[in-house]
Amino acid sequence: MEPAEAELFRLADDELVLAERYTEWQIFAPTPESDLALANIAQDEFGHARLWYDLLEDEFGYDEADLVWERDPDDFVHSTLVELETPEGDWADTVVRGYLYDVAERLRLEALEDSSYAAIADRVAKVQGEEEYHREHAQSWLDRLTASDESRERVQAAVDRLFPHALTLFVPTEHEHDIVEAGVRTRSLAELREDWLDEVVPALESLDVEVPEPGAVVRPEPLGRDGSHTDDWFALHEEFTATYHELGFDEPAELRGENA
């Protein structure tokens, strides 16, 4: 696989799935504002997730069947943090898990603006654009969440579940040497892990929100990024191409004569 495929899917996979996971709040957000919100989130991660798959279909020779509806979900690398499921009726965990990712997206796009993958540079700042506003939204969230003793408990509850697969988000794969070697990415993962934990615990202890040591965090079993993943994905997965298949969108059309 070339560097800037790998480094595609990466992309593309973890928006989308993060995409359907936000879609699931749709008018169970806790105000008409974070529902609308929500859904222009969501949104804007589906077409986020359609600009780098695009680039696969047009540099690659991918179709579309083949990168989302027809392919196996053991072959999707996102990282595990966007696949979970939320606990029901749980705000604060879908607060947490947008504040964890969308500062290391922030990093991420960063390391891609200068990109010596043409391609890729030139659809960065779209992305940034809209993630500003991503970021914005959770912080917001944060910061109203944790003004009170109850409400900050779930937080700290959110961040102690979903730390642990927030660094799955920097989990390498075996292309990362050549993704950085050939620029594809202009900086590495270790590099950017380090930087988004300089930036969201000191972060989060300013809000009275405890953050696990990490060297002494449990690397979850399932890693995402190598095609491993939790029972979760495997669910949502079903869940959210069942209508291709039911459809039959995955069967070829059938041509009858006039009086079949």
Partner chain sequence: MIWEVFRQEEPGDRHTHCGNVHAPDREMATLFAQVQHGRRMQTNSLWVAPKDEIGEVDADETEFGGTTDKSYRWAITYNNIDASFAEEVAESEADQEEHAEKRGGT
Second form
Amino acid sequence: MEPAEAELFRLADDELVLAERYTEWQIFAPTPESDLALANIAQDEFGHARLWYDLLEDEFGYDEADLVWERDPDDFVHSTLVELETPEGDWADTVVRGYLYDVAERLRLEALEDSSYAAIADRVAKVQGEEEYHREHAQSWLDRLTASDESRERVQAAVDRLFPHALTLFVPTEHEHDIVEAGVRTRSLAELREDWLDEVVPALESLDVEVPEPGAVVRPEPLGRDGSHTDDWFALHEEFTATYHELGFDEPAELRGENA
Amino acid sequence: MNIEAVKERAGPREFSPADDLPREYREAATRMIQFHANSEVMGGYLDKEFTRMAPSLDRKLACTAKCQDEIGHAQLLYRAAESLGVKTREQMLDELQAGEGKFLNCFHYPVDSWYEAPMIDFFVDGGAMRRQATLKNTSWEPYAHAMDKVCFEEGFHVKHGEDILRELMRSSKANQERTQAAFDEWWPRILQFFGPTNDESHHDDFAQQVGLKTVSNDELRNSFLNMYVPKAEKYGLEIPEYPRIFERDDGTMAVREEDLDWDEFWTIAKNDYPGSEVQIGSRRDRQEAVAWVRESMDDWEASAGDDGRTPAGAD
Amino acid sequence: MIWEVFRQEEPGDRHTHCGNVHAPDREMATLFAQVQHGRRMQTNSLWVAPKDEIGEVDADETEFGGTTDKSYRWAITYNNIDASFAEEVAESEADQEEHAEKRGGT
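Could I see the form predicted together with its partner chain next, after the form predicted on its own?
Expanding to the full complex; the earlier chain stays at the top.
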């Protein structure tokens, strides 16, 4: 696999699976306004996944069926952070997950701005334009939820549960050396991990939320990036692909504007 | 203003929050708009299922966008209802989860397959758009303003629904048969969407007299038939033998209402149908699960000083 | 609390009222408003303002434009002058005529 191809799968799969989880809140969010805002973020993330999958189609000859609908669930390389089922009503889980992901996403996109792979570099700005709202949204909710004791405890529980999985965002695969060497990404995952920790740990601590010591964290067994996943992912994959298989259409429908 | 004056003045966008309106008008308008808003929310419970099922990325995006628009419409409508000064949004949402809020008959039937997507997204939504277009001329101005935006957004919903139907009916024989089966099941419900004949409807007369409604149930259903029966046939759906559809002297279509199950309709109207329990129960469970977030935001707002612009504890 | 939302379509346009949002503070109101009111409609800028902070005066309480004859300030009054010589004058006259109809006569 080409280094750019490997990087694109990480990008696209993260966004797809995160979006799928976000849409679970539609109609179920705490208020109409918060419902609309999170749905918007879900659509953005689906849109980003589509943009990166499109690139895999254009540059590496895949089609949508290969990439999403008929791909073996063991071949998806998203972080386990995005696949975990959200406990019912746990808005704090979604806020924390969004925050941990969005900071990592900003750092990753910055490291792709000057990618040697021009087709990736060209698309980064489009994605960054939407990620700004996502971070502001997550940060605003974090600030407010941590302002009272009960909801801060929920934030704390979500951090305890999700932080070990967030670390899998930075797990390298056998392609990591080539990705950096070829300049597809201008910073290594180890560097991105340091930058991320430097940002999220003090930010959470300033809100009186304790963050586990990264070195002491017991890593979940599935790493996501190597195709190993939690049961939550396999159940989710089964759920969202079942209708596709039931219908047996010739190809997935495209609904694109002229300038898409 | 007394009720006679209201009837006298009644016309498109005639009344606004600045008018001193009688209780009778405010309550009738609240009931109607609250019903509409509740229906947007409860329709979402069906529609969100289709997002997870959608068989392509673009369909998924369209489904999630549609679902989002529905909550957006609910937001606009609850505000339009709130502005009548009878109930707050919180009260209306509480009533919905308590099983006291009323909503459209079609949203009391849970869905479980993609074959049902065009039933909701094309036929039910098509019916809703017919009705909503006439409500741009309602006498409660904030309601009419909400309808401007709703109608602006809804065009894509119905077109997307039609596209889903088209795709299904151009695919395998098995898919066509299952779509037909879903149609057979949904068709009577869709015809009942417009409610019973005018003389059986509780609130219809008054709503028309004060200009809240401008077109009767009958007129809406008949114009719906004229537009949507040919669409169904175009894609190869057979119109079920019952309820009987007939052509009137002027060439327009109508339904033999005695062929429809009005007992079921009125059971639904009381939220007593088995599906009502499922759908309202889902609403209740989901809303209770996030009650803590709303409480947390209320605490935040209360700590935010007089005007909410300078929250204590914010930078 | 309720925040009134005003949308500007294009740079230079006026902000016009387009709806409201429920939000616990101004920052959340701007976040919510951009999705609810700027998502589908062309938007260049949004304002949010607390509903309670907005004062109103309406036609029941005052006579907008006064009650005495002010026809001297309407182009249509000068009907012995043909406005068509200059596009901008003709347009102004047409606009004024349209508004005059809304006001119910000149």
